[in-house]
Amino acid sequence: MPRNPETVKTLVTGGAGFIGARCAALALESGHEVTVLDDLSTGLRSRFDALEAAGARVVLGDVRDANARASALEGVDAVIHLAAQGSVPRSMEDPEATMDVNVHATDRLLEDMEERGLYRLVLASSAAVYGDVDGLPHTEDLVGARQSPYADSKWANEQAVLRRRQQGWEAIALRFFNVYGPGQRSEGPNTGVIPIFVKKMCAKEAPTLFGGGSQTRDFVHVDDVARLLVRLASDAWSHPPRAVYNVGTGKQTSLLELVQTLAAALRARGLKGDHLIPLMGPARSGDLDHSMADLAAITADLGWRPTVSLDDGLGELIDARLGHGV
């Protein structure tokens, strides 16, 4: 466990990533000490240098790499491993690449930790492990079968997560919803349909809905995310019931109605057109239909709720983009 549960030294995996930098920036801001391990594959140069600059160390390396994850690990005290091959149109083209990335670099990685004494783990799994089961909202315990190589990849890290939790460790996975907010890319392999529509809608383009809009998310802020992954790696141990929980908001939205509130607030804000309609495509295949968390477990063993609202989160960003042109 943490050594000294004031000042923790944490390795955050991914941190130049979206979620990693906000999480490395938060913990920075709590008076952690910060390592941050990240090949800039997707993560940002810019978000490195700056977590640098802020007081973190960092690591340039792949986390598939043995001496990376050597100077990553050194003199920590929790990881919150968020490094991985997240896109599922990328699962499915190269299935053996993100098994490698997710599964096979996750396994060293804790084989890495266990010979250093290292056991609080704060891992990120994903809502893709629901797949094609029925009925909303999605429980911890009722999975279907998976639609994508990597769903099936973030299913293998919470075996994973819960073999160690048998072995004593203090390990935990959260089956993150939707993430969106500021710094999100809206270009890439790991973006989100959020900072798409939203740039390209204050852009005057209009957005491109596939599969005709009626598939449902549960979209999260960032700020929540961070604030509950920094808390599991730092706090005392609280030795939570469970070694999966789900990570939402406990609301669904309509990609249509993510479109709509976006025209309602850019209208709001003076800009009109036909590019605030939709155009359509044909579905992708690997995505979920419908997507809603139950938050019952995870408000009850560990006392968290979000606290950012979809309307307050889009208003951001879209002021973001309109005011600074980012």
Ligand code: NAD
Given for the second form:
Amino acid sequence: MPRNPETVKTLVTGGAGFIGARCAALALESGHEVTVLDDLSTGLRSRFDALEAAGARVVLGDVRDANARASALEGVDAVIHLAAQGSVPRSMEDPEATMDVNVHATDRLLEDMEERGLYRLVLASSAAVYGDVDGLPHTEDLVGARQSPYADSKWANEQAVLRRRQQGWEAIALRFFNVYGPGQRSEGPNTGVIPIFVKKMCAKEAPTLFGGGSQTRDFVHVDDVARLLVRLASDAWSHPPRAVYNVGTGKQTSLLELVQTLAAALRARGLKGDHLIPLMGPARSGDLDHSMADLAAITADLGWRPTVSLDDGLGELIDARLGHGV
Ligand code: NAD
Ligand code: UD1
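The structure above corresponds to the form predicted alone; please provide the structure of the form predicted together with this ligand.
Everything in the complex follows now, all chains and molecules, and the chain you saw is the first one.
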């Protein structure tokens, strides 16, 4: 049934997180009534406060807690489920805790939705499910051996989405590749290589490349991701044929290229020095070699394409960090 964005009441779990806060802010701007649920385990109170000031209803609570879920789901008609233990290394250290949050709590959330007759779900999966698959770019039907409990947990989420679709739900899982952009933390368990490198290089510290720097990633801007999430929560569905879609740019960038691009952008802004040359560190265990999304399915079925180039996205982060304004 066509939905009017102005009447959509959207719950964003993990709404105080990097992607969730951007998504919740965009949903508010697009006219949704927004609730965010977050336990602030990696999310920030400041994001919660900003969203509340912008008109969101905020629920401070754990998605594992039935009362928190009940409160968050009140009056909602679409769920964007982003709350998760999102760190691969942490999932290796404590697989049970990762399964508890990412799989069991998600299953409970879906049961609660069913009880309330709520069948619209947009769920964050991850390119981590590809594991050590051969062949680039990664098409949705090609998956290899998963390398972490985190990847297993996202795979289990995708299976739950598949089951719900068989029951007639409007449910979809999105395999995010490496999301970056404003608001991503440069410290803590859920940081990423881009905020770490931008922070270091702007502070005249050399970045360290783990394992040589020839590994590649598909870096996708958070605004492109948020736009897709909000649209899927509110638009009429022609029932996309797939349960799972890649969300990346279809381009791979080696870490060495990433450093070179950052260095060139910093030189163009008058920063020079040895810190623009990376240090070399040992490879990180469990690291994937190459990662690049095939976008044929999402482009054909959903008409989605990324719009922010890596050069522009990195330039924006550097300008914000150096106080040049953006
Ligand atoms: P994030 O850590 O910034 O956001 C996750 C949010 O969920 C945080 O605010 C955290 O406090 C909250 N949360 C965690 N456990 C919770 C719980 N038990 N109850 C309530 N809230 C809880 O991470 P992000 O980068 O914004 O990731 C969002 C989603 O996207 C996650 O599901 C992650 O696995 C997925 N993802 C992210 C990337 C990426 O590149 N950032 C890539 C692939 C998938
Ligand atoms: C990322 C996501 C993960 C997601 C997965 C999808 C983050 C934080 N993690 O993992 O949630 O499921 O993609 O594929 O976004 N590196 C360095 N030096 C540093 C830091 C990192 O060389 O100081 C390297 C890492 O070894 C790795 C690459 O940069 O090879 C990317 O690392 P990272 O940003 O942590 O993301 P992924 O491990 O790809």
